[in-house]
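Shown here is one chain on its own, the form predicted alone, set out as structure tokens.
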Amino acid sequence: MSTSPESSIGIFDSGIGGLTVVKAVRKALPRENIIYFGDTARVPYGIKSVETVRQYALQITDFLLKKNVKLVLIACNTVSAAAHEEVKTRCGKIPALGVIEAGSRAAVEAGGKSIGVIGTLATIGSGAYDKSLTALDPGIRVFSRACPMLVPLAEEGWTDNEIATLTLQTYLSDLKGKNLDSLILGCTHYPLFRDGIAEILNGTTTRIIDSADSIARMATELLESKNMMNSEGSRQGSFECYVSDKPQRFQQLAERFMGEKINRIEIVNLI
């Protein structure tokens, strides 16, 4: 099947975190139809091998392609680090954008030479942000910190309690003294902790970079350049939500974060 401007944008992540990208895309492109897949049965990705992450990413990509999407957004830093090229190859003529490229570009455009990155063990261990940032500006210094506990805390809904605060303080203590110009939230779950991060960085001039807003801008630019924007009427685009398992708190957390009711979340077995 061929795609059209009315075809959906496919967005995927390992769990609930990618809804930060959904929210940003719906704000930037309110008429676009969106299909979201959260791999809730196999979250978190950040502690898994590169080979396993690639396998999962291609399974999800195949699912989205069967839905005839016109664009794939990788709303997962771990997948962007481990499998972006593989996803692009699988997509063929359908473009695929990743959050690492988007976040790096936003940080460089914001200015400054000292950039911090927090992410999962897999993302930080890959060095993907270091490569992406220095490719854009060789003079940039990158300070990275793996924060593996944040994803399970986010999935549990523990984003604003004492445990979350102590965890953030532990992870950010080293970076706070680096005089960072920007701090990239290198996991789509991490914007759920944005208020806590901002409070810890209080008194610094560090800008917090959320790659969700940046990838939404990149998607807008790409669709405009290809004349693939959905201009059908003035209605709000549709939103379909699929998961590989439905933890008890997923819908509650998703609705709280999206700020709207999600009428249906469908479970799909990819294996």
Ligand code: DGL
The other form holds:
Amino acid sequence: MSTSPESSIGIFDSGIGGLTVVKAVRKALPRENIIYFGDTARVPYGIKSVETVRQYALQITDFLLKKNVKLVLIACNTVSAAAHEEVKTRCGKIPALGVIEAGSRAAVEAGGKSIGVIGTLATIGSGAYDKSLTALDPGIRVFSRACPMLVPLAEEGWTDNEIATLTLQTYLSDLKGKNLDSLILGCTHYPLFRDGIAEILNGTTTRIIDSADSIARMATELLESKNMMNSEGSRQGSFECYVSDKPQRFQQLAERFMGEKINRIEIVNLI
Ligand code: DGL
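Can I get the form predicted in complex with D-glutamic acid as well, since the one above is the form predicted alone?
Below: every chain and molecule of the assembly, starting with the one above.
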């Protein structure tokens, strides 16, 4: 089946983190239809092996391709680090963009040579940001920190309580002293802690970089260049949500975060 401008954009993550990308895409491209998959049965990905993350990513990609999506957005840094090439290959002619490239570009465009990256153990351990940032500008110095507790806290909805504050302070105190030009939120769950992170960085000149706006911009440019923008009518595009477990819990958190009612949310078993 061939895709058309009315086909949906497929976006996926291990859980609710990728909704930060959905929000940015809906703002940049309000007419686009979006299909989201959150792998809530298997979150977190960041503590799993590359092989396992690749296997999960390809299963989700197959699911989205069956839905005839015209573009895949990997709204997960862990998958972008472990399996972007594999997802691209599986997608064939359908383009697949990843958040690591988007986040790196945004940080380099913002200027400065001293860049901090926080992410999951898998993302930081892969060195994917170091490679991508220094490929864009070999003069950049990268300071990384894995923050594995943040994803479980976000999935629990604990993003602005005392535990979240203490956890952020523990993870970020070293980086705060590095005089960073930018700090990349190298996990799509982390923008949920944006206020707490900004508070810790208060008093520094460090900019916070969220790859969501950057990947939304890349998606816009790509669809424009291929004449694949959905120009049907003037209505807001549809938003279909799929998860691999516990849709009720996901729905509560997702609606709180998106600030809107999610009418369609279904549970799908990929295995
Ligand atoms: N939100 C994801 C990321 O950007 C995955 C986090 C996880 O499942 O550990 O890496």
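Because the structure is predicted, anything quoted here is derived from the model rather than measured. Numbering follows the first chain given and starts at 1. We call the rigid core the largest set of C-alpha positions that still match within 1.5 Å between the two forms.
Core-superposed comparison between the two forms: CA of R256 displaced by less than 2 Å.
On the core-superposed pair, the CA position of P247 changes by 5.7 Å between the two forms.
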